[in-house]
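A single chain, nothing else alongside it, follows as structure tokens in the form predicted on its own.
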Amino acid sequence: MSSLLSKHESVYRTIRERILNGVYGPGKRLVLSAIARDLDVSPVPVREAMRRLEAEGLVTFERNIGARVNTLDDEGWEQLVEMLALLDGYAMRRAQCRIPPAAIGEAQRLNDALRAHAGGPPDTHGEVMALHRLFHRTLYAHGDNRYLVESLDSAWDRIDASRVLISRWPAHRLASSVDEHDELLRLLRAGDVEPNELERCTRQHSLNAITAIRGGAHAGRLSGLSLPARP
């Protein structure tokens, strides 16, 4: 039994590696047959993790076709990040007290990989988005509410797999992203800012990424909320 459980957690992973990774990319058709080939393992396993990654909302079924890796449209994805950008400012509020120096540390020296990553070409970009999501988990898997950060997790997961933001993220945010990181890791080391404000501030800096990438279209419902100037 537990070589079989095994084995049905091992092909779950594989595919949903080859999904946030974009080895399956968005909208591609999931045959079953032939993935359990290519895994050498029976349809029973790949069947059963297709029924997980579509309760995570990575694969949807479809009638006639079967399972294919979910898509984002523009308002999808504006809708995901704007979820995110709520949970990850609240979790950073029920962190603040919790992160050890050593963590703001990492978070620099991730920052910092992310800065020295500007300008650069297209085929860096997946490297550069999963340096952005490990420097947000880093400071908010400190919380200590665990179902909001398997939420962020989630939420991270469903935009890494719709590869949109891996495309136009970098180009159009990477600059004054890590300018903003570097504001929010200062106002954790002062140690004095308002919680409300440290949330207020986390939560408007995922936001201003559906701005640069959409344009002042957005931002009039999305202002409002800056971080505030260094003095």
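What would the structure be for the form predicted in complex with the DNA, rather than the form predicted on its own?
One chain, no partners, no other molecules: that is all that follows.
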């Protein structure tokens, strides 16, 4: 008899899930033996799971000290979002001719759900963030470059793990973001948009999030051209 998943695999998935959900928040100490007891396995597969999580950038392991869920300072967070902007912009460009109308419709529904949240109660469960991530994934998932999609997923994982969006995303940015999403969907539906233009707009959309969170200043629409200058 054998389970479908090896123990190190299921331990890996469980811990990863808990980090992304915020059960294990940034800075949380992950003690191997405690997790092993908790999940009813020996410490060995737990260590293997930790190595994977470490390589993915979700936890940091210090020799003879142990593992912690990664924390992200402001600079790191901005750099990560900058990566997201780069990758997502290019993914959109390459997916442009490949996104089925159904996916655009699905993205529109997700964005409408986001808009509903904009006026509603404050986001207590990270639903906004999940919707926002899913909106983007619905589109970029149709890119045909495996590494590109994997890198995007991985970057989003780190963002989720950091809990920054949940705690710092300003309300007015959500409104702007929803509008920009509509604009992107409009460009996609038009079908004949210059690829450079689509990539530029998509990139700028993510970069706007940096400006918004950094300064609190009201971010411009998709008209912006500049990359954010770091202090």
